[in-house]
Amino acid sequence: MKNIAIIGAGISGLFLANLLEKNDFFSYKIFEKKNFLDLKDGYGIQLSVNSINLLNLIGFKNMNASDIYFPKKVNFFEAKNLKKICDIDLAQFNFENNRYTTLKRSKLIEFLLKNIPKDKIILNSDLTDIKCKEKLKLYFGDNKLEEFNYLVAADGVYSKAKEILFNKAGSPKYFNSIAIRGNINNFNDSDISIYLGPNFHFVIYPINQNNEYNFISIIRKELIDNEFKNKEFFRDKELINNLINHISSKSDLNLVDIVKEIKCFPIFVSKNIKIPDNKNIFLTGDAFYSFPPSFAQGASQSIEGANEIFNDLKDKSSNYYKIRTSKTKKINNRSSINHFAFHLSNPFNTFIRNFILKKLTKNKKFLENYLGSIYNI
């Protein structure tokens, strides 16, 4: 029997665990250095039909329907005067019980905990050291060892197993961008709706049957080194208010009043691709790469990630991170595409961006290739 240590309790090491739960040749550990797993958090996640396949064959399909929403559009407006720009029609892209989903984020992880046994996740567990001998020899803060076959670090975007395993290589950037994110309840809409301004962009979409919604904005912001690396920075009530004041300001939407429980991050992403020359770790997730949030595929990718390696473990294919590679580099050029097209500020360069937008999501060939090629497994 091998033996897998996995590195984070977030949605791609879940995922992988109840996978493994169903093979009786692996045993696996996860490791998660937070002391708790936070299951009230209120924000959402969208879940494309790729990531809704894989869910489904774990029993995905029998979550409480209150609880999972199922938007049928992607609406685009100028956030100033609320005009909308177009649309693109989701559930061409869904199939049988596959359909493009959104929910908590809370939601989803206490689904993936059902079937994980509680003694097979250990809290408060920190990575110190990496040791690849014969075995993969884990060191942790309370100056514990553990010997694994295989090692999956799926620790985020701040991995600690990435960083130790590449030092200041593999440390991610920071994007000129903040992200500030929310809580609204009874907004008047039934699809995901994105809203584009000089240098920002708002998404709202309703994340399950009880008419609450996520709010998530994307903000251009350029900061000094001691700003994004002081989490407390971001913790400061002023720094928020000015930013939801100012994108609101911005708009025609009263956001001041409208958006509850607000908390605003920095975005870091990728530098670049980073393959350990150990053949039995595998990073995944935002420990593997982290593209800019601007093509909702984050959870997703987590999710066909974990399926990948679960596919080379049980194979030994050693498949993975050229599969992943390569699907990366397709969503990080969407996400930066995107990320560009909804900021721009010159009234000629959107009105350009508008047509084309227009033009664009009706085309068949062209959504199938931009997103079609990525919702399909």
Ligand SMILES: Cc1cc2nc3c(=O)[nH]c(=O)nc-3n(C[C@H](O)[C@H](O)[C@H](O)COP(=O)(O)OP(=O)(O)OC[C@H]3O[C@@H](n4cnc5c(N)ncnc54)[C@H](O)[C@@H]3O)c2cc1C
Second form
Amino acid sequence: MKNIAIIGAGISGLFLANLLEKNDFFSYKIFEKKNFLDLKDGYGIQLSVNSINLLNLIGFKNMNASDIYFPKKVNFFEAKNLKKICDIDLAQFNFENNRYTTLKRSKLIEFLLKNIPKDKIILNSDLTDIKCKEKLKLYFGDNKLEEFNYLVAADGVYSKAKEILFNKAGSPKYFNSIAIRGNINNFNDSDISIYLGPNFHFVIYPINQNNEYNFISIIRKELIDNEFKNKEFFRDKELINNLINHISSKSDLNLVDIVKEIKCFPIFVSKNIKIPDNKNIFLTGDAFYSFPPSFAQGASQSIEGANEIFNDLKDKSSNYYKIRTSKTKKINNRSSINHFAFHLSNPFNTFIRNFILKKLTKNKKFLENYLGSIYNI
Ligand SMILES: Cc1cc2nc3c(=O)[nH]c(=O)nc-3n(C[C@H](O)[C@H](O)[C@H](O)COP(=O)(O)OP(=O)(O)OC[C@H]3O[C@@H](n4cnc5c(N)ncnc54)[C@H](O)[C@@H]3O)c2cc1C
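Could you output the structure for the form predicted in complex with the ligand, given that the previous block was the form predicted on its own?
First the chain shown before, then all remaining chains and molecules of the complex.
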């Protein structure tokens, strides 16, 4: 029996573990740096039909109905006067039980944990080194050494595994943007609302049937080296207040009053795609590639990637990196285009952008190519 080390108990690592649980040919262990998995965090996540399709194979369709939401549309607004620009009908990409879904990230993690025996998740295990011998030797913070046939690095955007394998070239870069996240109660829109402003955008969407909404804003902000490396900098109340006041002052929505439990963090993205020389090492999710967060595909791609790794292991094929590279390039292009278009500031450019958005969001062929080709697997 071949054994697999999964580094990271996040979305990608846990989804792969669910697939491995149903297979007798592999044993696995998950090594997680943290000493507990947070099942209380209230922030939201959007999952498109490509990942819902895969999640349904492991029972997601039986989730408690009150814990999830099925938005039917994405509405685009001008942030300053709340004038609607256009909308996209998301339901056109739904298929039977596979529907565009929003929920709390913690609910997704709770669901993914349900079928994984507790003793297979080793908490407090911070990967520190990898040696590629006949087997893969993995070293952890407490001088622990374990040997495996395969390594799946699912340790997120700041992947230690990627850094060990590729040194500096494997570390992500600051995307000149800060994210602020928060919760809203009782908002007046039942779909996904994207508000476009100069050098920022924010998104509000329901995360369950209890009138709880997720707020996420991406704000362009250049920082000097020491600032984006310093975690304390992003916990500073004054910075958080300044950011929410800044976007609130440029919008007719009084965000200062309605957004609660605000947190802020820097956005880091991958510099480029890196493929390990060792055929038994897989990078997945954000560890493989971390996208600009303007296409809401990070979690869905983490799930798709884990599924492709499972297929490679099961079929003894070597298609993973070919498939992943091609899809990653497509999504990265779309995320970068969205980010650029969402943040335009010159009034003439925003007028042209809005005109183009109105046309494209009603063009079936365009939508099929831009979204449908990503949502269909
Ligand atoms: C602002 C923002 C909004 C987003 N919104 C969406 C959205 O709406 N929809 C969407 O699809 N995606 C979204 N994403 C992206 C999504 O959250 C990520 O792509 C996804 O969580 C990545 O999953 P993962 O499994 O690769 O990593 P993660 O879920 O980050 O898990 C990585 C795990 O590895 C562990 N770990 C780290 N280092 C080590 C180590 N050395 N040893 C052991 N364990 C380690 C971590 O503790 C963590 O548990 C958003 C991202 C951002 C920044």
